[in-house]
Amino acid sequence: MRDLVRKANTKRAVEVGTSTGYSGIWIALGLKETGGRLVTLEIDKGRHDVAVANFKAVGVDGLIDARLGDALAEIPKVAGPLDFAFIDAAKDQYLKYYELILPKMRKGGAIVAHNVKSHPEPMRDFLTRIRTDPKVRTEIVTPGQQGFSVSWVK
């Protein structure tokens, strides 16, 4: 995550689904390099206070925005353009994530989503699309089970 965030030269990124926290600072531990900053959503307030918890123990907390909400009715609010975005929250949403998230983006930036091989069935249509886009060039890595698709932005 924090050499996508590198190699993407991210100043603005986002992340849908916070959880505790581990990503996020994978990604702001990037953005310290970059001189970026993280927008980050999370809809649960336990799993939302435990990852702004953890970000001040790691020391990344003043390079994150960590918001409590809908990551649907957020995502509009985040001011772009962007240049990263991380997608790991409920799988049947992704497609909608996606279509809120790409207007935003800048070329060459990427979007990021985990969990794409090992929960593809609920993600379905969000596949097809990203393997389909011309708006995207997607790769699908696997550094670990779960997988990611990384959407490069044209």
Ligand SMILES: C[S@@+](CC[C@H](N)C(=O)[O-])C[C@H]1O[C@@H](n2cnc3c(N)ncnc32)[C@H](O)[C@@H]1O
The other form holds:
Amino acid sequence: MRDLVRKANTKRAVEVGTSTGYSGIWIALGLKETGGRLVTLEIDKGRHDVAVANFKAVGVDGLIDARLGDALAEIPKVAGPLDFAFIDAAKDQYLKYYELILPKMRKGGAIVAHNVKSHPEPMRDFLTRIRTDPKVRTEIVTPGQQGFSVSWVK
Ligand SMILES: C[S@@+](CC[C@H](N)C(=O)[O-])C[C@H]1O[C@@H](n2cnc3c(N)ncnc32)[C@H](O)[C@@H]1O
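Return the structure block for the form predicted in complex with the ligand; the form predicted alone was the one displayed.
Whole complex next, starting from this chain.
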């Protein structure tokens, strides 16, 4: 994640599904090197609060705008252009997140999605789209068993 943030020379990143902040911290470590910032979205207040505390404890809170709310309502409010997006929330909503994020992406940016190997069924429409959408070039990487898609925007 950190390497991809660097590769995309990320100034603006969005994360869909903060949970308690683990991936957000890794994204932020990449952003320290690129001089970028992250907006991360979480619908669950308990997890959002823990993430905010974790970002502070690790010292990356200055790089992260953690927003509480439904990503489907919040993504349209995130300012673009975006260089990096990480999708890791409700698996059956991945296509909706993707459609909201794609128009905000700059060319050369990356849209990364988690669990593409472990949860292919609920996100089948999303997987078909990223494999066939002429606007992106998608590769699947499996550093663990869960699988990530990385869609580079053309
Ligand atoms: C797998 S966890 C995210 C893990 C996190 N990205 C990490 O790697 O540390 C998925 C999170 O998405 C959140 N979520 C689910 N639907 C959402 C929505 N519509 N908007 C925002 N967050 C949502 C869940 O509450 C949950 O905390």
